[in-house]
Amino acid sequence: MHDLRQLDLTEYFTELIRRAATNLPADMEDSLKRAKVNEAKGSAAEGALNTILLNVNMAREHSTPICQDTGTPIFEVHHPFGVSTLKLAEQIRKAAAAATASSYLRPNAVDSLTGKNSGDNSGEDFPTMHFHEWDQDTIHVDLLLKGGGCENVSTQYKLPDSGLKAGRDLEGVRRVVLDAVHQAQGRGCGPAVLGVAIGGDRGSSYLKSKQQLFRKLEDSNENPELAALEETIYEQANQMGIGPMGFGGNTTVLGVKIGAQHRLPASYFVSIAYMCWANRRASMDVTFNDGKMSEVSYA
């Protein structure tokens, strides 16, 4: 059992969101690399993308925001048993106001009744924090900043669509994934990555597209089915002549990462996470040797 009275991680959940902040992962940046080399030689497409990658060296470079809007964190933790989620939940928060004072982080958390900003990050449910239980004996964060404009045009379908003629099965999905990148054309800050869920509630639904965003680009998916109607869909939405930032050219989308739940029989709910091309995210893995804190690193 760990006693986090005596274990203090805030500096490191403040290291973790600085990481998240100013340092775009690799699979990202490697990704929009390969799709300069795709666009028309002096294109805006090509434009766009020379723009993005300089502003991704520059962020790291000087450890400032890859973007204005640093987003909603989003906290996926795991953590064995006995150790205090009450304690993580503060030590986060204290973090996050950290990072705020730092400027890693923009003041971004808006009261809904007055319109006032905390200033610091803090607020009701603000940042968002999901907690796993699990049997290994480390702590696992993962760290996904999720900005506004790209959570602005993300989406939910409820199956049949009669108007897109997409039904409860696969083919359904399909239809209403590739219309969601329709909808949303240049917004949203594209390319894009798709994080799509299939199934569960509205609520679950969403929570479950979200976490389709820590996945990295290059990973399978695990069901032979869901793979494949992942690059599908990626082929296609490519095809769509939208490009970065809805200046045409070869590439809307960096990924699409699929994953399903059950549903009620009545319900058959199809949520799309449309994250920005700064698909923020970063992890921390916090060790333990007798019970006691032995290493924490980064990826």
Given for the second form:
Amino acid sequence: MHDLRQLDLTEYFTELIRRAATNLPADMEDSLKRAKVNEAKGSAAEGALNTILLNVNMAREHSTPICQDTGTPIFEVHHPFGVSTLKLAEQIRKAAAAATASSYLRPNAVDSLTGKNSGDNSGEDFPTMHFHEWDQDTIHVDLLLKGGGCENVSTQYKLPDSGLKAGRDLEGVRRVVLDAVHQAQGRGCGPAVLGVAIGGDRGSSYLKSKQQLFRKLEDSNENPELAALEETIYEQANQMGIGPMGFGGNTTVLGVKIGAQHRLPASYFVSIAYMCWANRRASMDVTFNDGKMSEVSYA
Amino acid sequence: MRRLTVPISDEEIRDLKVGDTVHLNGIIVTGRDAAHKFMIEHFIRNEAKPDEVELRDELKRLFDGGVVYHCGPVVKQHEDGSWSFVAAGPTTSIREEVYQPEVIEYFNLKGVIGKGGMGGNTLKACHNQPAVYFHAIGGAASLIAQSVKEVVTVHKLEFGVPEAMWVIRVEDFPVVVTMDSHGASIHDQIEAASKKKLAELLA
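Alright, leaving the form predicted on its own aside, put up the form predicted together with its partner chain.
And the full complex, kicking off with our chain again.
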């Protein structure tokens, strides 16, 4: 048996943070390139996408943050039996402080009562971490850096919503998600990826909506009904013409990812996690051989 | 595309229309939530305390014909104590809507850089002053940091790195005019057009 309690992944977590902050995933960059070609020549939308793509390259080349708001770091850790999640949590906090000292992260944790910035991204419930034990003999870590601008336009609806004529069904979901895109305008740094959750309670619904953002853009929903809804909302949101940065144009969203969970008979929540174009996700896999860590890989 | 250098004249501002691309040059100052609240409470609505008069006068000098930038940067301090900007994109401007008109008027600001646009009161202040709202590309932080050639100094560092007032010299900082001094706002136009489209999609 491995003695997984002795495992120290601090330096690997720091590298994971660096990658997430400085290296936009390939599916996001490809999608932005396609969007640029799809905008009118010489338009403000085309100009915005051009600047975004130049910035993505520059950040990768210089290993500097894509966006200065390096967001809430959200870690989803899958681990085998025997790992000390207490220790992993401690290592993640150390890694966040190290990444801050290296300017990969901005000091982003502010005491809500005193207004004081902790200076190293440490704080009460900060960074966000969730640990999931699984039956595989590897550790898999997903990290998302979610900025504040897009978090501020993320929202939650309680159906039925009479103003939007949104009932407790997928048509109701379509109506409220389109409303959320309209409400956001350019304030969430679109073009956006929308993580949507149907059901749950208020808390679990918001969490589920964020977890959708780990899905790749090309990933289509396993549920055919939800896959169709993802496609419909994607097309209709783009018809609204809000465009990159709210400058107007053809690209308002780059993807829509929907998940569903059980709910109480009395509640029907729809949560929308609006993610800016800087959808900074990165993942890491740790494999073991004969009781020792054998390989760490990033994606 | 046109180039403007701070201090900017009223004529240059009146010449700008929404949709214009501008490259900004010269000394500008960052200021976001804590800085705006501070300027309002300590200088504009109240008499400056004796130990804050110097800062007030320095800001008056920098902002006369100048530009405030809604930004909370990632900075690096070098061994000799000097600073440089690592990542410096705009933050959401609408949070400053309650403060911005008074700040524009008190300091004779000619421009506000941010993202997401601002509301009716700022648009009115832009018309009266005159001034404009420059939209930077949200998230383009590494690219904008490259246009920050020098960190001249920093004020109110006790607010924390993102909230401090960084005095910076920029070269060819790329922005788009989205609110002009003639009452036009791209944000209002897009809001109205997309609302109409939404109504069709929900019909």
